[in-house]
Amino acid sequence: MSKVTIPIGPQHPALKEPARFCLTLNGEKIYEIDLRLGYNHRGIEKACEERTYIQAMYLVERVCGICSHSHSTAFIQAVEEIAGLQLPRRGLYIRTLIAELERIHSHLLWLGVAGHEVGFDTLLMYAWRDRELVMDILADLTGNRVNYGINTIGGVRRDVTPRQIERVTKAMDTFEERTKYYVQVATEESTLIARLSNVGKLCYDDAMRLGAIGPTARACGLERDARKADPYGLYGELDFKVITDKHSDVYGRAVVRLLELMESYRIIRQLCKGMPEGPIAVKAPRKIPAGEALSRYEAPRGEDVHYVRGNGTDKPERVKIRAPTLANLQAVAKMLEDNYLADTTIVIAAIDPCFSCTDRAVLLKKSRRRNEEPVLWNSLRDYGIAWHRKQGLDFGDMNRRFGRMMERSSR
């Protein structure tokens, strides 16, 4: 049978962000996969090095809309370690509370997307209904539904009231009851089980070899969770289990996320019950001492790693971000092997990919000469504008035309 090559992406209805999966098929089965990233560079790391630590914190928070608290917490944990700051316990409680609410938000979003990818849109509607409730709670606590802006170097920016704590506690009862129904659907709905089982297989040994993390790894029986392995915040004091599963397929990844929701409810109840009185932040110096730190954070998709190096000024000398999606993409190629073309979208979706998290431009040099200075942020921006202009996209002209259009419409 002759082999056929089919490109999926970088622009494709099944992909919410640009990436390219070039699949070589032998009949209906996938024979070979060529994965290409790099369509979504934003220069986040370089931009951080041109800004103060506070400015960089808000920029890092926008690496990903779903994991915004994950990235900002991972970044400032490294900064706080370099500065030698001891955070007040109430600040740590609030930071950890927002972290688990974000995990609930992310897992419910994934559950809905997974249902949609396999044609189970009723599950999408139910899961996203509950996701709205989480986002409303986050907006009540932080002022924002997505990029929460709750973190600051040395603690958190906003305190919580007894009324808010009571509302969160009551909401956990509602979420737990509804999640039990989702677990029932996942374990009893024969159509869903048949559609997800034995799809995107990744065995324990391959998960270890390829460095899989998060629910992707835990669905292979690999107990990998930074909250237990290297506790941060208050996780070293909290009672919760690391959820694992032995199915090693898309179905197992769904089960892990659903049961992790139940653990998040347990964690949040403990945080609300034990919330201490006291300050929520300590004063941080404007200039951070010279030093370096590596921060690990268990984001909903898996372990998020931030490296920060300070040089004694108010700006970081180096910021490096390793998002969970980058760690799991090598495993995706293995998962797709010997699967059907129709399984591609749900296998890719099973790692909950975020290509905005993954792609970034670090350094641009005009030549290979070692002693040449790297291009600074303003030059990098000018380079990007000039490159797009050569492709026929003049954003300056577009803005001028938009301004004239708005002026005409206001007359």
The other form holds:
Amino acid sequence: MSKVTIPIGPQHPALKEPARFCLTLNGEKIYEIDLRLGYNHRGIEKACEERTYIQAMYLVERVCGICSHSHSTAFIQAVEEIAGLQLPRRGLYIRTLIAELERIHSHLLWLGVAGHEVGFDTLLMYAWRDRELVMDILADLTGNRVNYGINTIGGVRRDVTPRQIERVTKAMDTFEERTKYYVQVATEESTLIARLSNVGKLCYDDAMRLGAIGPTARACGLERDARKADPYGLYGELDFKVITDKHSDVYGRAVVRLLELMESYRIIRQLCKGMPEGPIAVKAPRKIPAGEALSRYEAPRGEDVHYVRGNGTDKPERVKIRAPTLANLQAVAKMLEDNYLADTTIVIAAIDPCFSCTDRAVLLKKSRRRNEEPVLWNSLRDYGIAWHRKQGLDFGDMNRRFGRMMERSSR
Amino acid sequence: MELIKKIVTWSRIKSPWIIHFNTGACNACDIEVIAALTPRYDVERFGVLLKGTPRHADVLVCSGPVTRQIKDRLVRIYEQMAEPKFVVATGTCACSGGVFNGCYCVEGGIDSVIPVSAYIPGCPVRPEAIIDGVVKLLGSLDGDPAPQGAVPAPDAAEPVKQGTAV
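Would you mind generating the form predicted in complex with the partner chain now that we have the form predicted alone?
Let us now look at the entire complex, which starts with that chain.
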């Protein structure tokens, strides 16, 4: 049977972000997938180098609007490590509290999206209705529904009142009750189980080899969680389990996320109970000393890695962000192989992709299937010159004259 | 003729179908647009329906600064929409480029590429603000002289020439 190639995107109704998938089909099954990213690339890493640490922090928060606290915390942790700042306990508690609330909102969001992708819109409406409760709490604690802006170098910007703590604890009861219902739906609703089981299989070895992280890896039985492996902030003292599952398919990923919600409620209860008195931030110097740091953070989608290098001024010299989705994309290509075309959306949605996180840098590759090699800057430039010449534009002579002029002026 | 015109305007206002396009946003505005469609805010009350293709939609809801990669695609999607069409810029980035102003891969706000009918600022916009903006845009169709708060389309925005998409 001859192979058919179907291009999807960048504008497509399945996900809310632009990405292009080129699926080569063999009958009804997917033979090969080619993924094009970069539509959301804005150049944040470079922009950070022209901004002060405080400005860069707000910019980094806008790498992604769903896990915004993850990115700002990962960045701040690296900066604090370079500056050698010791955070006050209360500041750490508040930071962790927001982090876990963010995990709840992100997982509920995913549950809704997953429901929508398999045509179970009731689940979308239910999950997003409950998500509004956690959005209310976040707005109450930080002042904004998304992009909380609560972090600052050396602590947090807003204190919490005992009444707010009480409200958070009370809300956890509601969440727990609702999540129990979702767990019941996921484990008993036969249509949902049938739709999600054996879809997008990824075995333990492949997950290990392709470097899958977050719930995607944990659903393959791989115990990978930066909160346990390399405890940052308060996670070393908190009592929680790393949820893993043996299903290795989309169903397993759903179960892992639902059970992780329950763990998040437990963590939040502990945080609310043990919140100490004291200051929420220490004074941070405007200029951060020279040095470099790598910070790991377990975002809702997986491990988020930030690298920061300071040079003694008030601006970072280099910032590098490795978002969780980037690590999981290789796994997606593997999962889709030999799957049905109709399962594409749910398999891609199952890693909870976030392309605005992922679009960090651009690497152009020649699209010849056999020998894929990166296009180097010089050859790209030559290609551009040749292309313009074909259109009747030749800047070669002008460039040479300009070069000579520059040479003369420099002498 | 008057009557037919009135009926067309009425039906247009009662069922604006939207298409949402992320032009390089950080996802926050996109999620808030979806949140506006779910039970708490439920814009379907006003007949607003999210569509998958630009050919079915009346209103193009854009979020985020226009990146260089997405620019041509945005123009193409705009051209695919049937007349009359409206563009809503949601979020500060979509209005002006916001925090991403000056980034090497960012063109600027939506109005640097296609004409915009309504601007909704906020980082990210709250769902209430989105509803308010859409309702005001629809109100302006009814012949209301630019309602309070809604910004009319700027004359400065260049009309997009047909066939410019690459």
